[in-house]
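Only one chain is included here, represented as structure tokens and corresponding to the form predicted alone.
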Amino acid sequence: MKGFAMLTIGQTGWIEKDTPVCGPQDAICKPIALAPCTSDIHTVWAGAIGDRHNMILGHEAVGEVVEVGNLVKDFKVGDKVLVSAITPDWNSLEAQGGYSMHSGGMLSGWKFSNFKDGVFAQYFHVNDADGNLALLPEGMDLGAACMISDMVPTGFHGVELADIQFGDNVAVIGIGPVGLMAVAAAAIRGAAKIYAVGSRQNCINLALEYGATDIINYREGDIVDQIMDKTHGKGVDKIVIAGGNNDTFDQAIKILKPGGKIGNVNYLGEGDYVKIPRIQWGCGMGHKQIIGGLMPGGRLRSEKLANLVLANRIHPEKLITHTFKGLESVEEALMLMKDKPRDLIKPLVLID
């Protein structure tokens, strides 16, 4: 079969690879969309997880399945799914411990591109095909259900995190799909302030359309002065970290009250640490707290998600601002991530 790869650090090519073998719990799929992600371009660009070497690129994905291991209960050869980019082992410790994500060790739910070969490819293989496939609901835009893979799931993860609740004055940074997915989530939630930190005018636009209150554009100062300015000197409830780097944290710590939470799920791709204020977190004694998280996988949230885009209470295809065709399209889709044109929030690969 044919995929896109990562070749070395630094380095994408197409590549000729066996087809995936199903094991008797897993599940092989074509994909039917693909949607290439800034992690994609962090693994690739800043080595952010290591050297990979011919490792197909992916992990955001609606398919079709073609094969099913004999212990496969729910899902037949046939079915279009929605594949979550977390795809834990839900009989591991780790699971069974409330972290599925880690299954394994540390981020390795993770195994899309990380592990394994990916998405970008003719053939991709998921592993535990009961726990992490779910079905497609019939009519569901491409676009939202491509979304519900890793989009969606992160946003609203960095909002649990955050552990935000009714009347919280919230912060997003960084207001690109995943934190314009945070946005929307916090607005379910029943925050009351939404201060959504962009400068992208479409970003900005559906920011508001989700349920911000607020844009702080750091194009136009500081966004410490900006928002304690806005809170008369009080800062925020709770925090949602979407983008940025590794010094955010410190303008985080900063506009974050005591008693405050921070949900990171922001990928910090290079660097070897963070920066925290030590005045500003009351050296160390403020009860502000910093919780980052790789977002939950798996079938049940799949579902839950899916059910909150059928009840039009969140609108994911509205991120998707290019549409292309054909899995040769990947490569260009990848290289818009990218160079992140200033109209671009998230790219589409529709397969033929």
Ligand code: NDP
Second form
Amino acid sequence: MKGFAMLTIGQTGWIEKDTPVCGPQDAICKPIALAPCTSDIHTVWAGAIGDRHNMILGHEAVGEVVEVGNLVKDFKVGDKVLVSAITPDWNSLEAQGGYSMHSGGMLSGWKFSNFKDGVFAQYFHVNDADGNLALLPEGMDLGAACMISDMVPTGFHGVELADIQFGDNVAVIGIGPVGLMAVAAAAIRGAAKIYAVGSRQNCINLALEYGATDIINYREGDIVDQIMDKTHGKGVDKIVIAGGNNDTFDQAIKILKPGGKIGNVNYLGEGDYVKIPRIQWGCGMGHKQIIGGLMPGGRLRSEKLANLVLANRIHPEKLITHTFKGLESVEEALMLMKDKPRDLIKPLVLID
Ligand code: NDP
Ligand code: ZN
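What would the structure be for the form predicted in complex with the named molecule, rather than the form predicted alone?
Next comes the full complex, this chain leading.
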């Protein structure tokens, strides 16, 4: 089969590989829809997870099952499926402890385009199919369905990590597709003020549509000054970080109230340390929590998020700004993601 791969750090290309082998609990799928991710860009061009050789990229897909192992109970050949970007081993001790994303070791629930070939190929392998696939609901928009792989669950996980409660004043730093879904999730959780930090106009428009109450443009001044101004010097209760750089923690701590929580889902692609300001962190005693997390993955999460789409409570299809056709166009879609033109939120590739 052919697949679009990371050849080594900084290099991509089409390669030929054997079709993956299906274990007893696994499924082999062919893609129906694919999306490149900012994480693919960090992986290839920032070398964020170290070097990889001839590893097929991609972890966001909707698929059709072409083979199932003999122990798979709930899926059969021909089923159209939502595929979680994170595919944990659900019987691992880490998953039993509530940290499925770290099943088998830190971040090891993230298998596609990390520990094994990803989904940008004619066929891809899904471990623990009963735990990691979900049926594609009849009639669901393929763009929305593909966003349930990663953008929706990751944005929602940011909100879970920040523990957003009704009435909280919240900042969402970064309103690319992940941050936008965090805005939508914060609104569903009943946040009061939602300060959305970004600069691209179509992201700003969508943030307002998804429930942001205020837009903070980080290119027009320090976000600390802007948010402290708007909150009359009080700061916010909860923060989701879904963009920015290593200075973002510094800013986030400065705008967080004592007792506040930061949920980080941003993938720190570069540098050795993150910066936490000592004084504003209460000299270590400010009860300001930072939790960074990979989203948990899995079938139940996909099914619940699909329920939100079906009930018209979230509209992830609106993230799709560019649509391509055919497997070969994943290359163009990925390069678009790398270049990030200002009108891009998320590209989608439909496979015939
Ligand atoms: P985007 O690059 O599309 O969005 C990043 C956002 O951050 C944009 O709104 C951008 O603003 C904003 N931003 C950039 N620089 C700054 C700054 N200095 N201060 C404040 N805001 C800034 O990324 P995605 O939405 O695709 O992904 C977000 C992050 O989530 C990525 O790091 C990605 O790798 C990670 N991720 C994590 C996962 C997980 O499970 N934890 C899974 C999937 C993704 P502008 O409007 O100017 O572009
Ligand atoms: Zn992704």
